[in-house]
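Read the single chain below, which is given as structure tokens and is the form predicted on its own.
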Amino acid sequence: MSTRRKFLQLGTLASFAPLSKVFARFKSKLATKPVVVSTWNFGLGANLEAWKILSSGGRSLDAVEAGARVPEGDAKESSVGLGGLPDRDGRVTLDACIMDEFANCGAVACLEHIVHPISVARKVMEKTPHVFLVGDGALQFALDNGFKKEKLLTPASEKAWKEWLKTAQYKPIANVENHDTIGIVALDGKQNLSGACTTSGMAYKMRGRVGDSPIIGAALFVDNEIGAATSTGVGEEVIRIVGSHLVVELMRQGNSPQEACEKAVARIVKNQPVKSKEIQVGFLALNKDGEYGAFALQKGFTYAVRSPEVENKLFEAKSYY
């Protein structure tokens, strides 16, 4: 009799187990609060703008676009948008991509004369059957959609370029000439994720060079069931491992955002054991529960966090070397 009673009790508990898991997931969703994370020091300003939208119940897509536009429009920032350092021919070309919670995405590359490529990328996503527009086609699309043609090469950037021409040596300095990207990912109050990435690319690059920044899956990837990730640094190495997609897939396998970023960086080291000691690559990730993590090859990679608990604070990521 005692054995039968225990058997019935265990059966009753087992029947409630699936319900308890559902309740736990539901409780987790209720507890989720908005959070936005961005790469580098200029992520602080980007987060402030994004937080205006997130804190008022807005959509994460609107937040990441608004955040990315801040460094794009700052003429003092030499690695994003207006004021970006040019290619070796003196032409400022911009790359950007954006992705929302529905896996919609848009991108532009080698775009000249437009201050806010991230907004052009969103137009590509929302108004065309395509994902990616480049060069003159991207510029024509931007002009047709009301964007203003402007000069992007500022006096300061032009002076730096002319100084570089004296030697014309191309060896980017880690954390100086290749922290060339703002990547920003956000989770809104409805627990939806979006991300954006925008850059003027490597300083003094070959004309036509495109790094990882406008490539969905490389510099940016969003899976609304799992999380989002973005990257910064030498884009060629991020492309080789499809870095941001890799980070998200690692989170899908049960890794935390921090663990996923660390494993992605380790993949680069494995692929490029010599080169990895001289360059910088960093990853930043955010999962569906609002947990975030970051990791880089070298010391010096900073990222900004804004949430109800974190008052827009800058952190330095841990590094492999």
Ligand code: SD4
Second form
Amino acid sequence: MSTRRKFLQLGTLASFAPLSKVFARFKSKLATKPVVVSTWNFGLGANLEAWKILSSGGRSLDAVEAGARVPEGDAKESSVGLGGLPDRDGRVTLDACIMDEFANCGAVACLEHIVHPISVARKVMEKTPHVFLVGDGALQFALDNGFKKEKLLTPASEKAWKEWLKTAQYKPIANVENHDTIGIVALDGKQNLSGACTTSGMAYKMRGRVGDSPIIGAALFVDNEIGAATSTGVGEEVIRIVGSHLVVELMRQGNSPQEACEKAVARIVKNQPVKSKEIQVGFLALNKDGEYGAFALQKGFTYAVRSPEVENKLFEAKSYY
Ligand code: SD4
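In place of the form predicted on its own, the structure of the form predicted together with the named molecule is requested.
Below is the entire complex, every chain and molecule, led by the chain shown above.
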């Protein structure tokens, strides 16, 4: 496009939008790829693995899977994969989903005994005509595809569960229940977006309870024309607003990733003015230009960023309350 045409276009835009916004958009077009952003502190470790792939010209899908596998395989992380806190019956049940630049997606829920549900979700996406397998069917599929059956309940998680059993109080409270989920979204050097999300879900949940994390549109959504979004926190509230899809659609309407995350959180507050004060939900979004943003109901939601400009750094999202 000629410089004159670009200038005229910018001039037309400027008459409709505040100048600062127009220039922010214009600048964002120059953002350098690749970029990976992940939820919570363990996002740093996830980004490291993802970055190995992204920085050597790899695909965002491979990067987000590799990143998600890091906390899944870490027995010390009590909210994802191995070592995850169990449900109220003492069973570790895992939820995960993955989505690529072609809108291909795969998911598993209530999957037991498998350390890397994100890789099972990818197999569902690539090897079946389906999107979502749950429970025993998901386990059977995993075993048929070479995944090993393992004990996921570690001594530390078992101890915490037995402690919880003494009162058996089931009340999800923001940021104190140690039930953080990894959501990871990336833009690769070819400007393609993908995302992954994986969790052991709400600690001491009812048997069979599934949160937002394995639900495409709720905890993860990717539209390669627009952007990608992921969520963490009390999944029921994210499902109610189909949160990540909402964030991507808000970006489609011209909102920055930051504005889109803020509007999605505001929707939860509008729906649940009282309950929203006591729970945590956070959104993290990345657009096609490599701009990112995050916002949460409560303080304390951290996310990690790795890009050519940002040397794997942790940020704390702004919050509604
Ligand atoms: C769930 N969203 O199962 C997950 C839990 C989580 O931070 O993300 N906690 O509802």
